[in-house]
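Coming up is one lone chain in structure tokens, specifically the form predicted alone.
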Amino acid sequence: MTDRTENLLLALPGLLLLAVAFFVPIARMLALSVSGPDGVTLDHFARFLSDPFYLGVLWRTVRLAAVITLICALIGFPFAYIMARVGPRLRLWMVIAVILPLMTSVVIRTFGWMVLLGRSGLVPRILRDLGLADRGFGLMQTETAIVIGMVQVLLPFMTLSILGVISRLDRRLEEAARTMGCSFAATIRTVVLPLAMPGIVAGSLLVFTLSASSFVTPNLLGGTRIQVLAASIYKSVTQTLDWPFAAAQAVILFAGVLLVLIPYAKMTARRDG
């Protein structure tokens, strides 16, 4: 038996699982999205793209995902840099602090934010005490609540992606830049940031795709008033029982994610030769 055959046999269970758990549902979803009473049709896509309400839901989903990704990058990069440059013991505790939320259910964490952001919660009460908000101020069922909750959920993915890249950077490059007269901020901007860009891009793609397809946190913090695409799909399946239209929405979401991922995959393949 050749090495290639052995490798193929080892990979076979994983390939079968991938085919059953990913490609079969995707194929079924694609078929359902173009099914109609008279056969194949694109009416479900036309209905979505011609309705201002659903276009608004799509735009809100993309906009929130972009904002969440940007905030995660702005917080995750300096945090990952500090983690990479501190001592091993402190780095270990910082990594534990980043990973610890991932060990708790996202539902539990979201309920925690519901308590904090509700009208009588800690955050609105502090803002009212500081005179920054009126008596009826509340953050629940707003896009701000969704952004806060999603940033907390997805920040570990961004931070760990950047940490993996910065940890491999040669510190002598920074020392050389400082020796040549660069300030700390200039060294970060001209040396560390460009070299850490693969981690930032990878983390951004991960956060964007997870945010765009997230359901639990946007649904609980945004309520029915602030609807995103995943919640719209769920509503079509469970309330109106319009499965073909739900499948069409899922295909649009899937295509949008692919439009983001494919350029990155091509860029990575070109860089790796």
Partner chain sequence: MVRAVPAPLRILAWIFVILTILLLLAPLVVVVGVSVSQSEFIAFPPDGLSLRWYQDVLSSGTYLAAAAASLQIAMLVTVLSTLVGGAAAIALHRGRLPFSGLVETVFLSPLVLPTIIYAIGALMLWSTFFGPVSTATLWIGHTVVALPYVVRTTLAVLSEADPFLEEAARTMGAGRLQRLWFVVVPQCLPGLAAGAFFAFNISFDEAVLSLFLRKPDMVTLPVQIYSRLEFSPDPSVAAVSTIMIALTILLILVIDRILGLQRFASS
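Would you mind giving the form predicted in complex with the partner chain, to go alongside the form predicted alone above?
A lone chain is what you will see next.
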């Protein structure tokens, strides 16, 4: 037996498992999306793309994912930068604040937001007390609620992705910029931000795909009235039992995700290599 055979044998169970339990299901979904009563058909796609309701669902999904990604980047970059530059004690707290939610079930975190944002919840109550909202004001079942919940769910991904890049930056670059007369803001703008860009872009692509395909949080915070693509897929699977149509919607989501993930894969490969 050669070393090559030994390694192949070690990797084989995993490769087989992924082939049978990961790639075949995806292929099955692709096949089902074009299957009709008599052979191959694109009817399910045509139905989705010609119905203003579903186009609205698609547009809402993309729009919300873009807003969520932007907010995550705006919070994630400074947070990751501070995390990389503070003392070990505060950093530990910041790490915990990122990891603990990340490892807690999305269902539980969404539940927390349902309590906070509900009609008698803390957030609307504070807004009402401050006179910023009138008495009937509620946040549940709005797109705002989805954005708030999703930002909390996905911020850890953005932060860790940016932190990975920033923690490898040479601090002396910033010191050099300062000694050369750069202000702090100018140093961030001209030195840190460009160097951190790969992390920001990678984090944004990841957050965008995750939020475009998320299901639990939008469904519970937005309610049935505000549907996103993932919720619409779930409805086709469990309520109308229209599996080919569900598969077609999943393929549309899949195509969008691939469009975003291919540059992501290229970028992370370059960073490692």
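Residue numbers count along the first chain shown, from 1. What you see is a predicted model, and the numbers here were worked out from it, not measured in a lab. Only the largest set of C-alpha atoms that superpose within 1.5 Å between the two forms is called the rigid core.
Annotation for Arg189: C-alpha shift under 2 angstroms between these two forms, rigid core superposed. In this overlay on the rigid core, Leu90 has a C-alpha that sits 2 Å or more away from its partner position between these two forms. In this overlay on the rigid core, Ala11 has a C-alpha that sits 2 Å or more away from its partner position between these two forms.
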